[in-house]
Number of protein chains: 2
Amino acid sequence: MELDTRKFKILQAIIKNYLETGEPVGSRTISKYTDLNLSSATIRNEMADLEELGYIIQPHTSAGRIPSDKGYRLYVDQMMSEKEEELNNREREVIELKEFLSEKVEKVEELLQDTAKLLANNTNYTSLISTPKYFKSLKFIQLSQVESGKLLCVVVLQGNVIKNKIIDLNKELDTETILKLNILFNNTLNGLTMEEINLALISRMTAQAGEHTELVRTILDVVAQALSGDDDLKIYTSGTTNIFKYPELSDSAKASELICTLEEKKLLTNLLVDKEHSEGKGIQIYIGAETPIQTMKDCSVVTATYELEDGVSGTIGIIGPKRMDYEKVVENLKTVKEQLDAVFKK
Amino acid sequence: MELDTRKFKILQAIIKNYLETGEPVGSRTISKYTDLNLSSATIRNEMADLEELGYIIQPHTSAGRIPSDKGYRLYVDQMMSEKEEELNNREREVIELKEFLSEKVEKVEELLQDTAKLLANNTNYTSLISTPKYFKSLKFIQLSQVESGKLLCVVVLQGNVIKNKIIDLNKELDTETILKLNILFNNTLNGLTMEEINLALISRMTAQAGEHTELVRTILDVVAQALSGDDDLKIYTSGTTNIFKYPELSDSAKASELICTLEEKKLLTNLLVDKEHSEGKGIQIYIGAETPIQTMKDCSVVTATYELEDGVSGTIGIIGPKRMDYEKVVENLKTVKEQLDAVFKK
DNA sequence: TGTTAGCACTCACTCTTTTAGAGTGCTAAT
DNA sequence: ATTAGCACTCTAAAAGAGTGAGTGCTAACA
């Protein structure tokens, strides 16, 4: 059995139906409100077939029938027009927006929780951002003595994101030295990723560093830590509460289990990554149980990639349940990715 | 009418009773466990008597009966003993502590937010704690020129809290020019706090600055952004999930209302600086509406300072249902606090 | 005078039954 | 191939009945 172009338009209609109203659609609602002109009785043949082809979902006997993720999958892949004449809209919201966001360009951390908040407003579903992953290479090392027995190192990276650390000696260094030691780094180092620090120069180093062999070890690993970025990866979410508005998801132990998630941020990572999924534009959908996230099998979720860079990126993305308005999704979260492309870049 | 010690008795054996199991409590559960040696009807007289005087509630005609808010509170004030054989485990659980928390000191950041993780899953219920509001003065300040046009401004404050910021040069500075600045700031502000920077200070060092006034001012902006210490008060939740688990707390509304209170961090800052119900040792209790929350008017709220010196000090809180486990609660307040204290002393 | 037994009464809860409505599947006619 | 018609299914909401915990009041008692 296959889908004919009216098998596709009723199961069409049907996505649409409840997209919009949330409840199950039955072959009278399809009958009335397509130009297929035909009557409820073919529209539940038909049906029939799609509840077979598993395109739909009976939830009970008496009741209409819901896209099962399978349909999801065909809607947003297929049917998911973008609308010439949302563009309007579209664009109002884009000024909007760039006016909100150029407000605070400094605080890389609160525009990020700004936007979140933003898009959860907008969309009425859960937001979640993730901070960039920066810098790649060394731009500038600073030492200096804070006080006695007490090195100051503070690391600048491309993109000039700053990272310090106090380091204890054990013994006093004197101004000579550390300026010496600094010339040393800076010279060595700079402009450099963590693969191009190797052992050669790192052996170099340690030798030019004579007594102080130890110390230069200590702050490469300051160094080496600040360039991993490893503990910059941060995620935000706004809008949890959202959920509620969606009785699907807001019964207590689902409710509980979705909060939770969204309160370890660790388990959210596995988001940011997979790219299985993509459907160009760095824009993914993952319906139901496609979320490599087991406790978000009743949601859906829609992420996108922002870029500074060639390698350098990171997310946001909108969590909702799977009759999300896809559509309004995508267009919001494109239309975030570009700001923040072009906030960053500047 | 008076509280005599029989009603304080009784009073006590229902907020006991109604502790521990979460259901009204009826006068034949009174009569039966406690050693007044009282019929069922004698103490259905006095709980009329001791619901007139405001001390308990009847939900509705045919139910037991629950502590109203000042019950509550006379429970808090007078009846909730330190029961020393509680010390015990009570010891065994500091030690615990101790070893979780002496881990990872490096990053403060880090250890809280484990802290409030450990409290909530502790208590079962929700817990937030609040960066400490570190450092009044300045210990260091150093300026460096990262490439051309830009310039690092690291700043070092007691407590070895650096804060950076890259300022954007309208014209060149050569290396020796850097160095004087440096020399001047230092040597001028080293130590000071905000209230001790003033105008004749200033004053004296844009004159010695020459040319580089405007930058100098720019600056002591900097300076004065880091001492003020505003951005950095920042409030991490954990255990959110934990209200599902009371069901007067956990219907859609009021749980939905809850959480969206806990994701507005800046909403809990009132929780923070109010001292008025402190009992000593510097734990408050708020129950019910004396929270200064609204939204929280169902919870009660018990909080904890920590202190790392004079003035500097972060709190420590837990939310839960009016019907929490205050001794439980206290208790385990207490023990983080010292541990807390312990960690930022050494 | 304080305490108690006894009893009628209240009210939330639970369980069952009823009703209404939406929607289906099937059959026979077009 | 399409449709009208009809019996059937199932949910959700409303209505009703029974249960039990707990109360307030009264009258008797020590």
Second form
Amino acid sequence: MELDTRKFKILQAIIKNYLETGEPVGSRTISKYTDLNLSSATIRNEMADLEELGYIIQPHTSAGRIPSDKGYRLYVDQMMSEKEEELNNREREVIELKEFLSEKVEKVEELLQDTAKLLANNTNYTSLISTPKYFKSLKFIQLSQVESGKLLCVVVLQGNVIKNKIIDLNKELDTETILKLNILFNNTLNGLTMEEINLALISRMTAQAGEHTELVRTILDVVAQALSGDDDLKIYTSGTTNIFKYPELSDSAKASELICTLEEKKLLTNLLVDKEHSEGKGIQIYIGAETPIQTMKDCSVVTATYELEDGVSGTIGIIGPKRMDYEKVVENLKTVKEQLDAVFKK
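The form predicted on its own is what I want next, because the block you gave corresponds to the form predicted together with a further copy of the same chain; please supply it.
Partners and other molecules omitted; one chain follows.
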């Protein structure tokens, strides 16, 4: 059932009031809050319908109502639809962001850390930003003997990410053998991801290697490590203590779980994985149970992707209560995303 205009306006009023106060909202408050000129009794009836439809809930007997995750989702989807064009054209008010980012571009890690701090300060929520994540496909391999008994294996991934390792040799290799190995690896593996390097392909390569089967297996291990490793991925957070500003998150058990998640950061990679599998690279909003991290089920998380080039991107995000100021958060994220895109691509 779609909501009629009156019900939707009442839902909007409940949500906006709850965002501001954090307190359950009653019919008398809504009667003063909206321009519908409805009686408290009529508003109570409409609120009962909204509750039955699952858009609001009553946390305690005789208390007012608060939005459910379903109610937040409808509100956010409508807001995003209405604000998209406005946000694209509006003059942004993030403090000297363009100049700030331009000055920091020579130190990427410092830039990202300071951007996280800026977002946390501007929104009063917790922010996160990841270093660029590269789409792991193989560009080429270069094998060369650097000294007696040592083979240098250089693996170049898409985005010109370079991994290298020295391999100890059991016996010396002549120039022709190294050339043949280079041809074997590049002709077979170029452009492939880890998932595409299957057992049949590995068996074919080792069969062609002849007496150098073990060396080929060792080089394949180096390639696999380069393609599958996330050692370079870092996630910076800021504004963790902002959690305590919101009573619904400052409960000792909830706050402890959230802070552990933010400090350890391993679980935050679930947000990045979920982001990779979502459609498009615009703003994504996760409300309550939609968030792919169990400890954030009482939060909302808003993320966006910034890009360095095709296949090279990172994630920026804001974590706060479900009653966060979505419009302000979306504006800040869109601004930071656009400026990071501009800085990295110029």
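Heads up, when I say rigid core I mean the largest set of C-alphas that superpose within 1.5 Å between the two forms. Just so you know, these numbers come straight off a predicted model, no measurement behind them. Numbering follows the first chain given and starts at 1.
Colleague: Does the C-alpha of Y72 move 2 Å or more between these two forms once the rigid core is lined up?
Modeller: No; that C-alpha moves by less than 2 Å between these two forms.
Colleague: Fitting the rigid core first, would the Cα of I259 be found 2 Å or more away between these two forms?
Modeller: It does not reach a 2 Å shift.
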